[in-house]
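Given as structure tokens, the chain that follows is alone and in the form predicted on its own.
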Amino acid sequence: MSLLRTENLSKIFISRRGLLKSENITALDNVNIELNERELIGIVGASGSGKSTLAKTLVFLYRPTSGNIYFNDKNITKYKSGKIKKYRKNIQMVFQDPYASLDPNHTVEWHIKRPLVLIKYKGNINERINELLNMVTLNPPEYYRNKFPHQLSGGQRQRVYLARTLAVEPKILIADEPVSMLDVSVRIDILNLLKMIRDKLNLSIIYITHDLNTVSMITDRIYVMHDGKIVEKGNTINIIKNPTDAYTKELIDAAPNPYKRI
């Protein structure tokens, strides 16, 4: 069943050049994607292809210029701010830089406790914090609760931020280049963690990346973006084995052994 889908989604930015001149920049051009329940899809493209703009539009950090976004078959594009807040509880983002995502002045416990307080969590908050830390394999939780971000490794910080997003019990997780700033040895662990969380919590995940190595490891389907458009879509294995679009072929040729882990 479709959980999230877009219909001809477009986003145009206006770039000012002095007082009198401006230029329209089309970041998204009639984009149509679909995410099913418990599915893990990839949005793949080089820098500037529009994939991060798509992610930020899906969570309403940007409002679309035109087109529609459907969540559970409800068109949320025209929602007012109050309903948008409720929608955002269901769709959370994990960003590229785990250090920039966390406040250096606060502990791990504070970061995870804050969303629980905001949603007025009715259970035992201390137990819930421990549960979330265990879920992202930061154990024993007592060791990490009073740590500050600078005392953690990049992989540990990304796990903390992931625990923070899971605290509000979203239905969809958007992971925007979540491993690109991590050591190679840590990347597979984080990707496997995303898959484990998807299965454990019945989450749907959109994984955004330029890296065909990682997208081939974890996704069910992929959408390839170029210049704000979807140029190819389908089953991950089929596309990596038999790409039809010239741009997809370029991405595959540029990646070292993109098929090696399938």
Ligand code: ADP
Second form
Amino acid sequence: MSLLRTENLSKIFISRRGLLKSENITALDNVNIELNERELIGIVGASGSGKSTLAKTLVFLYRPTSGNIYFNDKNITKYKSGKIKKYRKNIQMVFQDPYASLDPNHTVEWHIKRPLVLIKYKGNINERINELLNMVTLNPPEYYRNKFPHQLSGGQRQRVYLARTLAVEPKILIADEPVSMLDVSVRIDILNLLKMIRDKLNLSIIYITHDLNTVSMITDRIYVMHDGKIVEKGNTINIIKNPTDAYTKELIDAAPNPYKRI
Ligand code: ADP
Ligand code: MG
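Would you mind generating the form predicted together with the named molecule now that we have the form predicted on its own?
Whole complex next, starting from this chain.
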């Protein structure tokens, strides 16, 4: 049984230009993916292929136009808002821009404490904050707790945001281009951290990227997206070595060096 599964998931954006012209964008076109427990899978595709729409639909920031999402084999697309809230605790998202995701007026401690208060964390909140900072390797935690976002690097901010999402003990993490705005030198550290967290917390992770280099480093299985459709799926290395879809070949050719590990 898969932990999360989509069935012909579609999302159409209706955009209106002027009074007469309207243009629909099919951002997701009958997408079928599945994620098993403790799996780290990749969604790969060029800009505009529908990756972020898929992520946002999975966390209910968007309502699907049609199709179904199953969590633990329960069709959550049929849930009413109260139940959706419960589901959303299980599935957290990390975004691309570490500069936009933290509030500049508040400390690291505040950012991590807030979700703990919201979930009415029963244990010692101070210890839990330290534990979470340790988990994302911001050591020693005491050094980072009182820092403001502007005092941190992009990589450190992304770690803080990650600690914040882990505070609510999600089952699934969706990381949408989490390292594409970071310096190349810290990308590998953050990706290794994702892998380590997966092992430590038995999380399932969906890593979204346009970058075949990084996807081959941490995922076993990928889905390739193009124009809202899954055009290819399977073992990451097999697909990179023997792409069958013309669009996947294009992506590989466009990558500076697909086999180079950064
Ligand atoms: P990716 O993350 O792969 O770059 P997106 O999911 O952001 O792709 O976008 C897929 C398509 O949907 C694009 O054509 C984009 O312009 C369109 N799109 C995304 N979000 C919206 C929105 N909120 N309203 C209208 N169109 C959107
Ligand atoms: Mg995107």
